[in-house]
Amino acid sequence: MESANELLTILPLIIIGAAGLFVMMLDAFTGSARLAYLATILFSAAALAVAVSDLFGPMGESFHGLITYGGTSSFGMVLVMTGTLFSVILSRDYLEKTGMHIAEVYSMILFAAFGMLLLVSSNNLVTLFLGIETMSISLYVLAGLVKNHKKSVEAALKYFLLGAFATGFLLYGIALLYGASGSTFLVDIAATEDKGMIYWAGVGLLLVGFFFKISAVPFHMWTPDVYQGAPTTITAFMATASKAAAFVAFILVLSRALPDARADWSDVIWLFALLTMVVGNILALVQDNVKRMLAYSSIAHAGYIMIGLAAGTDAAYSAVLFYLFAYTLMNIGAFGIVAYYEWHKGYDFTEVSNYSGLGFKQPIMGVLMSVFLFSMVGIPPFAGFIGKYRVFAAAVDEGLISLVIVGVLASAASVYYYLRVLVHLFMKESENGIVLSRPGTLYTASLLILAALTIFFGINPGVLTDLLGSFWTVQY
């Protein structure tokens, strides 16, 4: 009976793991990408429903303390499955119209999601490492999906080489922390009395591994190339689900394994948050390629989120989780619009200038893009504004005023490159004479839901903030 109860604590993991195997076998016996697509949607929706229900359940540990459930871990699962579900829904039309619709895509997405779910529920550095590697290996494959496309192959190779390098840092950091504490459990590491050079070297290397996964400067080099080379809906998946999983795992490690060392790691994260915001926004300002602009934008958003990590309080972690939710909604939406434009063959929609006049040719797409970009800027009444406000407010409460000032200025600078896209959509005349096809009903409905959620949680954030304030990993 106890074993059955423990299995229930990882039910989303079981659903997604089984789904990955099922879709892989479905492909082997039927070769139908459409069946694989439908099965992936059903399993992802089921896992998301279970994860949402777990938010209102108990918090605790299972499998001899290797796994945490409820609270922050369950919300991490909600983030991962939200990113997975909407990325999959948007993928079929895009992949079909670009000639890349193969069933293997969906099994790899599911295996990547499985790794992310394991990552956000890890209470031990070993399970954390297994989650990161399962996620990363699947993403390496997805990044190189377009095998006959030079940029896609280059993206996958760069991602793999740099990812393997970062994995080495992470694994060596785990080994050093184990040597210093005698355990890989997060709570045991927190109880380490002898915090000598080995301990701090392990902490430093562990932070390097996380900085790579969240695209913090200067470990961001892979991000623009991978985001540009990968299929756009796969880029949306990597930019949201994988980044959310890495940040939730980062919160688990900081709040459970390193709470007493906050005075030491807070300054380090402060510095990297500053660099990430400034460099991400400066490089985004000079991009003409839309996907590279969104890539550097995601780097800048990682910097804003790191402000909350630097604050290191319960309120700050709550704000980070809200920001991650808003970030997931608006980024999948923005990449979904870009994917819609890209599936029109014969036209290059990678350049901002080629978006001229398109806002009036399919008005609903132009309006939805406006919602997502305004939210990214941090303009009320969208969820992105609430996310930034709560992160900045939590940091001000902890005296990080100078960092918040830089964050506000960096956010103001982002207005230029976000609104530049809208200027071309609505205020420039089209010179290519393209006729845009009508998007599918499910495709449009998904984008409308993302936009509606972005507006709803911007107007009524209390629904989510109250929930996030009711649980914390430190309470386990």
The other form holds:
Amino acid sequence: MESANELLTILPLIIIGAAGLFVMMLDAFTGSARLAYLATILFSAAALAVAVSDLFGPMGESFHGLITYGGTSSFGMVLVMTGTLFSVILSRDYLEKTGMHIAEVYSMILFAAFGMLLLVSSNNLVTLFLGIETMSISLYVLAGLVKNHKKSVEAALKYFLLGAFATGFLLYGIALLYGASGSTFLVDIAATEDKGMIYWAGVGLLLVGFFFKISAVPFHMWTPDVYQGAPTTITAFMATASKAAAFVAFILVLSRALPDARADWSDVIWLFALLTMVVGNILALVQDNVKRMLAYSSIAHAGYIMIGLAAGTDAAYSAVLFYLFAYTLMNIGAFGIVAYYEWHKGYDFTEVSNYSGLGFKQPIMGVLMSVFLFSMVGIPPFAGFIGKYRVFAAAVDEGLISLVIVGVLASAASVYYYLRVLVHLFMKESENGIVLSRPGTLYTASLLILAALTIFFGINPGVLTDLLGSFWTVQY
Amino acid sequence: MELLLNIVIYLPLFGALLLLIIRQDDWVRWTSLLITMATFVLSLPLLLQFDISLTGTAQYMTVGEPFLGDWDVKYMVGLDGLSMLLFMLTTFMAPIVVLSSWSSIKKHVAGFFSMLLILQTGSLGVFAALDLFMFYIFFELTQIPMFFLIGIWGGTDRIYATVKFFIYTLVGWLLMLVALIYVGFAAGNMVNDGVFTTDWRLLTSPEFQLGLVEQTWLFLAFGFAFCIKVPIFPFHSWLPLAHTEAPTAGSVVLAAIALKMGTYAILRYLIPLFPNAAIAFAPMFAVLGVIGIIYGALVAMVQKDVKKLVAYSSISHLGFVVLGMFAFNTIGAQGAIIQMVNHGLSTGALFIIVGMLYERRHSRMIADFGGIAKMMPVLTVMFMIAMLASIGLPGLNGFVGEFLILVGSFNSVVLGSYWYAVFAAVGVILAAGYMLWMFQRVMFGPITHEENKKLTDINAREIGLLVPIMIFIVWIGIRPTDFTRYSEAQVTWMLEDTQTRADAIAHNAHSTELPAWALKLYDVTPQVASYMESDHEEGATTAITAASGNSEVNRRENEENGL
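After the form predicted alone, can we look at the form predicted in complex with the partner chain?
Up next: the whole complex, starting with the chain shown before.
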């Protein structure tokens, strides 16, 4: 049966979509956040397992070319579901301790994840738009979860208003591209013959929409406020899953809809990559709030990833995918530990000076934070280093040496703000007399798994890089 | 033996993990001592089985599978003449460093010793790595523990010191990473069927010929990173700070091992990878080396803090190493290698002794001491030996290295002037000045401070950890050939090979395609004169026979050169 097989190609989507509805009903009938949490973990793990097995499956298109599956899309799904699963696991302890543990959180996370899954498997601009909107609307709600806190409400409103603008740009771009090519399918856009004003305007607006979602400078204004205002584990979810999804979709669009125009958009992305790295890193240097610092650091990371997009070769795309994986691991980990420290004093205990002397109070957390931060700096033997190395190498191979030099100098500057956290954790004396409780077993275990993966893929990246490389050599 | 090499490298790392489950501080200390002792004992067979006549290849090689996907980047370790002595120095110093922190470290003991052990694995890896990429990874592995060692257990200004140390080093090394990637692709295109490679054997193969313009940029990028690490004047400003603020063990490891990574990298990678650029820039580096020698000595002279004085003397000593390497002859490079070992021993000992004084007196200011020779006769003797070795008194190890380097730079064809040696010799005189003056103020004269009357002499543990260093200080001083013979053949081969490849590249270069600055820098007409001839001028030959006594190698060289 053709249609049943087609359904199998979007199995993770179906699981997560059903899970979202199920968890919402569960909430309506039992009102138990515990149950919702358990159900979410089970469904997410199932979707993750399916996505992982799809990695080794065939690649192709389904639903009359609206959906693409296998290869890059499956890897995008793995990224999204990894982000979702770990954020959910970390969320429970954090939200319980800060008094925000309600079942709706989980259904909104699942709906957002559904949007992301759709986004990474879109082969058509309309599918892509649906994915982005489903994801964004759920995220607007999640950002405003702390209803009685000014910062959280501000974050939600800001995110919503700016997000709406960006969506407008994106949609207008899609419309113009449709006008120029007569189709919304990515492959048809690639085949556009008349590349006139309308076509280029469409491409430009599309890029702006994506730049907003991946928070490239100068479309990054929302990121620090939203990351700071949202509950920390939700921030982890937004920073990893939604960003990874947006990047994967960006790669799909660039490689499938605009491959011939690479020479043109490459320069544009070159410029924005440069801006993003420089501005992101410089602004991160002066942040006193760890969540805000991590927000700017995620902007900076977007800049490094964009170096790979600017290179635009197969090797560069697979390097970007690896980078996204490393980025997901270390960011959830870092936010998870921020959340852990935060819950001892309630919401907003995230100034870097709050961290003085905490490292030795629960050494395991301190050590894990060091692993994640050193990985973000890009120091071997952690996965972040390999990601950076491969992206930079792909760009050097394409002759983008000056951009790479800016990249390494920017990441040298980034050392300062990452180390600052470690300096406070380990090298300053504690002043506030805070007593750290032991985190839950599952909480510690998931952080340990993240750290173990960060180290494993730093020492032995070959397993993954071979797989990612194979996505691009096979023609779908 | 291949397995043994890997065991020696990773045993400390294993020990560091072991320390995580040990709760008692005393057990932590004993375990680290045991692990480091075991590492040292296990590394001895590597030294004894080492075939000193083998050149152009490494021994005990482990070559792993490529681990970075489709790129030819693999785990590759082994030892050769260039790395053997430094590798042994690292395993030798480790138990001493552990012992020296036995009682001075009181907080977070397990953390401290596990950092030391991780640092040791990183350092051993740096010296054993034979893949440029692995070298980079091991190098960064040493940075993290060093960051924590200085930052957590250091002095009052430790945070500034450690952040400065970390960022300063990283800036250089990240730029080098870009150059490394470029080299990897270039080597892949030329000698590895288009597959990215950082295999040391391929990078030094004669078919791998980087163009002169490329070489210049890559040389500067690599050189910048290594200059910071050594550190060569004017990139030295992190060093005195890091040395002063670090705990004793940190200073010792920094001086004895970590700084050697920079000089070792120059000899191992910078010179062979970019032969033409290395020869063209040799005078510049030699000038920087000489400036470092004199500048370090002058600044050391005015220090009020003993530890800072030793730190600046480090800059001075490392200037010698740089000068020796860029003399581009066997004597100079041999001197540089033995000087690295000497500096590790004598400066390491000095830092340990300063640490012992500090532990008793809680001060490092020269003015706070005076006349303590009466209270601490044993320490005085040890201090005197280490200090005299550092000055370069004949009969002790410092003399051998400095003498060889001076002879090498005096006769150097590449440098082409004896003035380098003349100015460097001034540094030796200055060293005698600041060291003896400091020693006199600290140890002799009347006791001016009441507290100093209560000082106790060093105990058995402290004597036990200093005596091995003293033995080697004297041993190298009296019989240097026991040590220099390990590197002799390999160094000679390496320099010869570098010169040959430089000539080949210059020969193939077309002067019309080069920009004007490159033409000024490089002599693109085929070179006939070889630097080797200088070695066989009368004075030099006598010197090398006198200092290293390995006539076998010399004779072979002579035959090869038709002399």
